[in-house]
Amino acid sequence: MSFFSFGQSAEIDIVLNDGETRKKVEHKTEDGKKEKYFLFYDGETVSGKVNITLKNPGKRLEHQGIKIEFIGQIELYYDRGNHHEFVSLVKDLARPGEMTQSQTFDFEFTHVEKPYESYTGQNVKLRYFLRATVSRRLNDISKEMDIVVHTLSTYPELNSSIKMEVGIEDCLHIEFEYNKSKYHLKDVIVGKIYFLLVRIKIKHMEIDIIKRETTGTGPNVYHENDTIAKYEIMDGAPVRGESIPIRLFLAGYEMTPTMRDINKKFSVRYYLNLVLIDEEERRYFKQQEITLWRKGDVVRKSMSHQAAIASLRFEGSAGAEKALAQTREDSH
């Protein structure tokens, strides 16, 4: 709906083209709501109709033109008022002029680029969206339709185990594992933890989640942690020479893909920590950066090159340009 004070004679849908089965998911709006909206991901087409309903029937609606658009946009919310686009088409549906009853347009986008995916976070929002406009003298009527966009990846083979190492001289010394340092969004974290040197006394010891949300640049650069997850790996003192088991299923937290710099704007980045407390309620981290990327639920040809194509813009990694050849391969 549109709510103009005077003078509103006219109604804007948007129906998309696909809509009836197009698959939709739950995205957070920004007053930490979920609601559902069409998914699409990057390369796909983005086309339907825009249907215009005269409010009284028999009365012209004057016009400067009608046009919708396709705009892809980040909004920092320390900075309200600017609106950073990193796409906006533009197609023109009707030249200045009057409509005497309701009418409908078709839209295409053709292959739209939607590099990045969209995100609701504490400090910034990266939004999709459409945008029907009737222009008028006074008061334009403009109706917007949010979409969501996922992107999918695919990593090489080459994903290399974590090691580390905490160590209080003398005093402490652990090492642990980890089976890889990159994680699609349904994997399971599996590792294990070996105690080689215990002089102090541990009392607790878990591995948290943590998502650092990174917005601006220079002296106005804002970090906000939020801790997502955390896994209680032992109540009570271990003893030298033990080892204890991890697995950590993220399909059950709220997570989207690693961020690294989307639009010199913002970036989401993952880390583990490991935390250990002493009985004297002294508290030990150590902390490392996972990967998380995107895998489509069902790999269809026509998007595995593009999702080639987006591990080739995230990554940047020959191994990545590998993957993209081998699908060029497959597809033929």
The other form holds:
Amino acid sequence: MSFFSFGQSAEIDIVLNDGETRKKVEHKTEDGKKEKYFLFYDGETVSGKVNITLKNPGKRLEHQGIKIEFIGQIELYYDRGNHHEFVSLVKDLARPGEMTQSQTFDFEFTHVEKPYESYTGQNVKLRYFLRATVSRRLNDISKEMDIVVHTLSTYPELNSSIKMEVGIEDCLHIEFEYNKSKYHLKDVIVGKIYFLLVRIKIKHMEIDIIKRETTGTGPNVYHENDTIAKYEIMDGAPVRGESIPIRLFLAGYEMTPTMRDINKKFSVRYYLNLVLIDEEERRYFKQQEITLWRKGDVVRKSMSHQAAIASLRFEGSAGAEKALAQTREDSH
Amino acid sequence: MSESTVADTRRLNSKPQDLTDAYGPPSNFLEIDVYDPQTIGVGRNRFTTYEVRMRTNLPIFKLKESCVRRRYSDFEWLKNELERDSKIVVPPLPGKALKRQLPFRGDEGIFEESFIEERRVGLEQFINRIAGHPLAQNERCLHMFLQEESIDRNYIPGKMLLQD
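Other form of same protein, the form predicted together with its partner chain, not the form predicted alone:
In what comes next, the whole complex appears, and the chain from above leads the way.
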């Protein structure tokens, strides 16, 4: 990095205050590898320390300022030069001057808005990261630390089933039904296929989950389809009146929540594709969109309010009062 | 204390199947045989015809059983009609074997028994794949090919209207 061996350089290290307790999750990087990152939710505070270690002790480090930024940005792979920042916060840690020894700076970004979920896709990436920078005349020294953000939802109020009759005039009529239109990521798709008319020779039937990533706008819209799952639900030739059950566990597949028009830059949508294959390998299919959402982990909830009150009578007041305060906080 | 709920994976309600539907004959019966090759004529004007027999219970076909004689060029005609009028990707026919029609061959050329058998198998596969295609079943040329005594090359192409 530095061609001049007699200059001073520094190493930057960013450490979170709750690094010991905060949960980490696996997230795919652009080259397909999986790595673990700290998990944050919308509204959580991001606080920690920036350690700047001088490489050559005794030498001074002149700088034009030290700062730390919290950035949420969308990066389209075909347009790498332009990062679209939708969250950009900065804290100055030090005014221009010089460092004579290694130092640690505290920082806190309070109740940061993180409106979208982290996403690494085929043509687009949405990421959040901290970036600490020591500005210098010739070249800055900076360090980035990526975090992962999950967006949570609760059970939707309206969650109607999907029920439809489709077919080819006088050849094949089926009625398909899926129990919901909105599924959480660990949900089960329960459904059935009912055959009203079968005049073709069906060999088998499968259900596929297709992920469609859409980037670009107007005439430059680009859809990337990826078949996430293929699940055979019937083997053999059905006749009229037969009903084939469907039970598809989503937890086994790597999926994200449905993302619609994120910051007007991209969408990620999921479709169920029902495919029937006949003896001549002809495929008949019907695609249906489903909405996927992320359910919060159970661990965040403690005892119910009633149970907390009941425990007051039996436990020491300190423990029970804390539990009671916790439930009051949870219900807000 | 965890709140883990076991997902409801019970089957959805469905009507029990009528026993006559369950044990009745399937409504997708369609069988076509290409067999009995006969070489007609003498010398340079010889050609081979095949019997094309069809049995079906699909309502779109007027006759539930039919039997006609067709030659290779009739199959070619059908392929061309379908490629022009329908949106389907028509499967390939067995080869035209032009080399076999050149003079000074050591064998019988296109009237060689093994060649005729090879061609018969290819034609049978071809017609079965076509006849089972829901879009091809709409074309009048297919019905004329399978169920009419001779092919009227001056016919008016078009789609079938379903007869009840």
